[in-house]
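This document starts with one chain, in the form predicted alone, laid out as structure tokens.
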Amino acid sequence: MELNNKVILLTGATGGIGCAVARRLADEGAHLMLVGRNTAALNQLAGQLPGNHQIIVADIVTSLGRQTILSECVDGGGIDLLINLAGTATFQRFEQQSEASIQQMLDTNLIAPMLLTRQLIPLLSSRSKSAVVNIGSTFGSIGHPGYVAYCASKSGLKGFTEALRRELSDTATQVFYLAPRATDTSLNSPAANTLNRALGNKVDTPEQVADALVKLVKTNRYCQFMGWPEKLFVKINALFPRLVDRALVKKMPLIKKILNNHETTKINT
């Protein structure tokens, strides 16, 4: 898909990533409707980039939130391609982790771009050609220690994004999936930090994530995960899961101390 002149939603727009995408979306020509909950960090995001865009003060997590999208996007006259980028992360022993925290995970990460998708499809099928695009996580595929929760969002992301890309296989609406891996975002934690470097795990910047993105979407390949070594620990902890279990349980005691030195902090993503 071309993107120049095309109408894009793009939930999560003042993210670190977020501002990445709406740059490199807005210099491919697009009509951006950037979705976030900060109405003065949405504006000064419009107002940095090329071109036209309108700006929409909504929390997708909320039924109202993703009524007064979906409102927006009629009155615009449709949408051509929806980005499901906006979500959240805890670094944290599950154990510790609160119900409310791990209900807004599974909200923000899952339930949300589930129905807001749902929502806006009728306005991307009247297009003659559309997609979806949905942000996972390489740790939508692998199980990690600390990352409980998110790992179980980001899985069912996943396997909701196959799910519909066959279901809509007969229509003109595509669904595309992109695993990120680590990405250098100030929002992150020190702890998440202090794992990165600990277990030698390589970071991209957002730029490369939007960079991935767009050439996603232009190729029209439907999944795409990043980074290397992390492309090959997805197919071998899907064709040998206990190798990576191994291979984890190693770490746990490095993992652990990570934990028990640093505060917990919720990131997004």
Ligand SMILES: NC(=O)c1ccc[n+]([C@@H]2O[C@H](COP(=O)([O-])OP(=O)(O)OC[C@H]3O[C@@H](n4cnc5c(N)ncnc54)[C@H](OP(=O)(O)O)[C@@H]3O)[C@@H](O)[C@H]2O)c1
The other form holds:
Amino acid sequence: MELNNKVILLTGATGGIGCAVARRLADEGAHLMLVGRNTAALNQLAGQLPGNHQIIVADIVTSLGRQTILSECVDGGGIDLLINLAGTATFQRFEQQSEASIQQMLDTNLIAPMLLTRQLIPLLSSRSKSAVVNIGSTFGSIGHPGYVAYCASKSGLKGFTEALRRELSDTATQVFYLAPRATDTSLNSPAANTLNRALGNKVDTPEQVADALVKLVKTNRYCQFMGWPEKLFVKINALFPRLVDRALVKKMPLIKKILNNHETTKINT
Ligand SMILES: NC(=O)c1ccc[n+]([C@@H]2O[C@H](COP(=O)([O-])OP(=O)(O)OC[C@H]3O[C@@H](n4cnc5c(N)ncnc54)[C@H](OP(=O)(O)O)[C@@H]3O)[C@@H](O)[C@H]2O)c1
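What I would like now is the form predicted in complex with the named molecule, since the data block earlier showed the form predicted alone; can you produce it?
Next comes the full complex, this chain leading.
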């Protein structure tokens, strides 16, 4: 799909990856509807982009927020592309994560994108060509200690994307999935950054994710995992999960140490 003059709804626009994606799409000549909860951040972003763009202040977790988005899309004459990018993450021992935090994570990363997409399908399908892009994660395909609820949410998003892509395969609406690996944004807590450094995980820039997203849509690749060796690990985990179990068991002392240090720091602050 070409992006010039397309109307694109982008959730998570004010985040680290969202700002880079917005800049990249605006450079392609797209008209953006930028979604977030922070009015000042949305206005600041819109003011920096070339072209004319709209902001929508909405919490995607609430039905009121999603209704606001739908109304704005209807009033604006429809959309060509929906990008479900908004997300939240914590690096934390599962039993330490509060019920409210688990609920918020599943709501933000999985339930809200599903409900928003469902509401917008009629608008998308009224176009001769349209698409949905869901932003997952390597952790949607590899269960990782310290990210239990996050992995569950992104794994669910991956399943949702695959099923919807097949359900809409005889329509003009395509459904894409992009799975970034660790990316340099404030989504990652200091503990998560410590873990990435300790494990030697490569960290991408938000601009690399934005480039991958544009390439995915332009070349109609329905699914892309970012980074090497992460792509390989995803395949190995699908075929031989016990191998990945064993590799991660060896790293557990280090992971636990970082989680413990982080918990101690939190108690002391
Ligand atoms: N960074 C990474 O290492 C990484 C790796 C793989 C995948 N990802 C995925 O990439 C996506 C973007 O991540 P990021 O690193 O850019 O995160 P980020 O910098 O923390 O930004 C998160 C964005 O989500 C929005 N958001 C969160 N909850 C929302 C809600 N209830 N309603 C509306 N907007 C909400 C935030 O908007 P507000 O202004 O309203 O707070 C913000 O724009 C996420 O889905 C994440 O899981 C990130």
